[in-house]
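Next up is one chain by itself, shown in structure tokens, the form predicted on its own.
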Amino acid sequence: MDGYTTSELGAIFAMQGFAGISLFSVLLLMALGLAIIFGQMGVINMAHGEFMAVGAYTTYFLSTFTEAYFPSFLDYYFVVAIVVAFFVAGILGYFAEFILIRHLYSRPLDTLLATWGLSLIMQQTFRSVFGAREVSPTLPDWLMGSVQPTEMIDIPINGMFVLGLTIVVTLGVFYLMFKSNWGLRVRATTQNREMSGAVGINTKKVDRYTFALGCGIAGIAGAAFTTIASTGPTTGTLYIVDTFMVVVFGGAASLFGTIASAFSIAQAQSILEFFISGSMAKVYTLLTLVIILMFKPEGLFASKVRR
């Protein structure tokens, strides 16, 4: 590289790394969420990136409501709004699936349908509410910064934050999925519907907060997505088909094969960015994974989905 001395270049690559785990991080909050509804139930919900969108203006009603009324807890009503972003999305995800996607789930291809039909009607109401224009949250001084550990390296605060909540989600979903009774009716569910069904779980209602969990998920990563981005109201279809890609890589149901994939993917875009234009190195980046999917169709990490 032609005009930079080698600790330019390492600071250099240490940035674009650093970007690449803030990309993960958003990357694999939206992944955990489809992994389980894609993953464990077999519904292709192309609404998810609208239920992110959720969070984020969660998120932003939250700040302008605080500020508003109640400035003096600016500094503290983000991590409340995480919380609330994630039950906000979820319950609108539990009645989705209860008016909607319970009458679909023997017929995938209806499903694609009727999530991109909901997805239209979630970014036009989005409109309706907060407008057009993209809208970003006051953030908490403690937000904002970044720490340098040496001259020529800056991280910023947000994204240390970012990937701290993406640790503790990560590992909540995993002892959720893993470690819990719930989780084993959900795996259950997912091997052998009839089955689980006549030993006394109630698949509906698995089928029920399981895609509950999956839109609270996103709402969690929505509320991250206001610390690096503005919100609009097509916010969350720039994200779904890199959401799907992540999981599609991984393998379906798998998280240790998201974790790896959404890590992947993130790494690859950021630092093919600092060599050439971003929507280049998505396109290398998609061909990349269109080229092993051919050879390991199942993903990083075969699983098994419901049939």
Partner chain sequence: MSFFYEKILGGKNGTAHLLILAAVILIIFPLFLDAFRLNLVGKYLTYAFAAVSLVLLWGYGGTLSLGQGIFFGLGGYGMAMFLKLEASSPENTTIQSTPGIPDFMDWNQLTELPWFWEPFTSFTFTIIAILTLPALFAYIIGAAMFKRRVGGVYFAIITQVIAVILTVLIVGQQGLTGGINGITDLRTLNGWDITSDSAKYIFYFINAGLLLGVIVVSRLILNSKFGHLLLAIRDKEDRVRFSGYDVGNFKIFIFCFAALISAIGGAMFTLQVGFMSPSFVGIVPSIEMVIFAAVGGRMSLIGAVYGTLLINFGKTTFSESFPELWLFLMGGLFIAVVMFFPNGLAGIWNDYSHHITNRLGFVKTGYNKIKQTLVPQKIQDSSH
Contents of the next structure:
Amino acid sequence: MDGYTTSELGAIFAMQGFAGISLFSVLLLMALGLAIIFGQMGVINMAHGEFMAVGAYTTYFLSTFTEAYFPSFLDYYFVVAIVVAFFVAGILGYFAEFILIRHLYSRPLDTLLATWGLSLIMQQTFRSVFGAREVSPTLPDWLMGSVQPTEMIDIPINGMFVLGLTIVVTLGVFYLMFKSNWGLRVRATTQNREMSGAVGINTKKVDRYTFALGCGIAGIAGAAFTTIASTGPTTGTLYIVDTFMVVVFGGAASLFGTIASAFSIAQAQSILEFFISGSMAKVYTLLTLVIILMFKPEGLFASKVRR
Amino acid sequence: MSFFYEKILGGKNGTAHLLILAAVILIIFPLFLDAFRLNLVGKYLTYAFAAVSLVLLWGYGGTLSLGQGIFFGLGGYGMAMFLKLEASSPENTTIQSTPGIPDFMDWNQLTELPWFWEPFTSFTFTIIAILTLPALFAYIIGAAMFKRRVGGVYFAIITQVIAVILTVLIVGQQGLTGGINGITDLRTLNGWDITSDSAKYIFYFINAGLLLGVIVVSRLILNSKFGHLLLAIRDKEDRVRFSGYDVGNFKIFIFCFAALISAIGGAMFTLQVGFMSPSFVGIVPSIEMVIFAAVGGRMSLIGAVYGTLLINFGKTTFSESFPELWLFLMGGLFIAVVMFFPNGLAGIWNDYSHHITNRLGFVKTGYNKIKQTLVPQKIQDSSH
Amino acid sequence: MSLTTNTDYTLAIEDLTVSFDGFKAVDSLNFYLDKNELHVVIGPNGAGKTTVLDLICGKTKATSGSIKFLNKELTELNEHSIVRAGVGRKFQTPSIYENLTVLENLEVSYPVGRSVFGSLFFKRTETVLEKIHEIAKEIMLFDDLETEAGLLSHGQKQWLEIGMLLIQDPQLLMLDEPVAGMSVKEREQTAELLNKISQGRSVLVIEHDMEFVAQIAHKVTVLHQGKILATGDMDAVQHDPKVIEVYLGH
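Form predicted on its own done; form predicted together with its partner chain now:
Below: every chain and molecule of the assembly, starting with the one above.
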């Protein structure tokens, strides 16, 4: 750390801070969908990463499609792609719930295994349809490059885009779960399924749509990540463990917990990365999480539950 | 005599199944397979150790671990370290800038052996380490989690994360561990060439013998009061606790035992295949071990072995001819086992085998008839 | 803070309170149980009856107060230590090991070989078998020793659970609604059983069936909103004006 002037240090911290915030938004976007599925429904979806990949591949597909037939729309397709990714992943999730998940609600460990099987099938489908090599959509110009508020601070535009998208999605989820009628029904079903059924809530439908929503959000995350990295058949498995850690650490039942968890994990990891190698930073972060979870299994930010 | 027969051999059925398995792996395979294929089967049988460990831990104990690869890997790396040190003797490594240390350390500009490698120059230490360190690691994890009543899904996820931590650690510290390529180029064990065909034969039989031994010991455990308690804990943990048992201790023990078994498997893997890498430590191999147990039958020690063999045979066959099909099949298998046959092949066998044994009943009656007609003759003969 | 007074009672509960987020499920409860006493606790739903049992056996942690069992402070102990001290608890829904036989259920509850290694090397000796047979006869399941517990009738399952507690020879036996779901004949048999086993120990029962209560109770306590409303023998309690109001009033 020697040899840097104060302003240089300031710039480094600013960029590191932004890298941390960028990582935070990535983790949060991934975790939001899973928090809904795991936190609200208690379902372990090991295929969550693959639903993200669905979003990414959808974006790639739309990108090639636009390039081939509507090259003049290249600047606009991306936002459309995000919306389409949401629906594609969501619909797939809807069917997955219908065919598979709904039989396994009382058996969480079995859901874990069954969804892993689903993820294998999805991975192979990606490989068969899109090939084994990694692909990337052609990103519109306005996403490229960076903004330079000062000479030494370089903020990539795609990072800001993902951050903005995360904020929009988080607010959307918050509004949906806590301010809308439908969200009320979801929460009622999770808290007391029998009673909810008794008052006329179609709990099966609520489950199905909730799962679909979680997958849809995963799709958005996948679409957003095409701005950061390329996509391959196994990209989903890269993210799944991190995502679970964020959700479990945040206290699965709490949306605020998920946000706080994603923030602390992201900051911890990026700050560590500054001092030590990337892999060791990851090891220490995960290790700390595991140790904390051993002391507080319900998650660090879980609200107090009556014993 | 009766205790031995009932508890260890498992009565009439149990003995028969154990004998059949022993015959298959000790006689039939070596007889009909060439050295190369037998070595392959030996490799599969090392995975079977992990599958058997899951029968104890998950099938009977109700605790799903998605990280048995951790212990398999620790056992395997222990053995690999010993073998690598032997292969990196100063005579063999004269071209290195620092002779006497493993090649990957030399590439990473290390000039001396890291402290934790030193003891692995001794074979005795290595064996002791393989038998104790993974179990010790399991004890730490188990004590931290089971004493705090962390179980079920949370436990499974945490084992997964620990598997990731270990993998990232191994891959990231190439100088200390050989990195993503693992520890390779292993040649001799105390002077004896482990790559020769004869060595592979011997290791195969040691492996098979150990596996059968592990199954017998596991049966002992499962048939004791401890085993009944394990089932009870799986089904009604609270009732067990309120009958005066410290449930956490029981879970810790079976977790450590499962770790021990997996570690032995890992060590035998290194001996037979000649290398160890982080690709046997992480989440993918760990969850494959679960599927071996699930398909074979999570409640059946012997079934788990067959499950392991079946899936690995399938993998080898299909990946050559229909690589695309294999992952679909695996994924489908996961789902099918969970949804339709939760007790795996062993469960199906238990449910339907009486159809076969009844049909074979005609053989038995025929045999008895023949015996009857022969016996009078015998009496006649012996009167000479 | 545990009180240091020594008592002759088997169970001495003093000032016991448990509050969940401000709601006092049990409120400054004082309760005493003698040896050889069969005490029934009754009261409307939500009165806190099951919570009291939860507190005694350690399932729930008290907010304040003391529970002394044979002069041992239970609020400081964990669940399995409380059991080993001599407290047995039967749950509302029969809590037995469905996949094991009746004999194995009793064997697993046998109070020897309770540690990991103890259970690994536990031998089914003649002594053990004798005790199992003795208990099985008491709970009327001697002919069903080899039956898988899951196949027993509802009443038989309740008896098995009682047997699993009896084989540990507890000084305090707590039964939560032991005759729920039983036929009339089974209730009679259970009443006989409970009267027999209350010799030499204290029994605490939660029940709703008044006829059954009359057959077994030495003393009755009525719990209401976490507090004791009335206590005494069956007659006195039934005619207590406060009790009548709570049950029949409003």
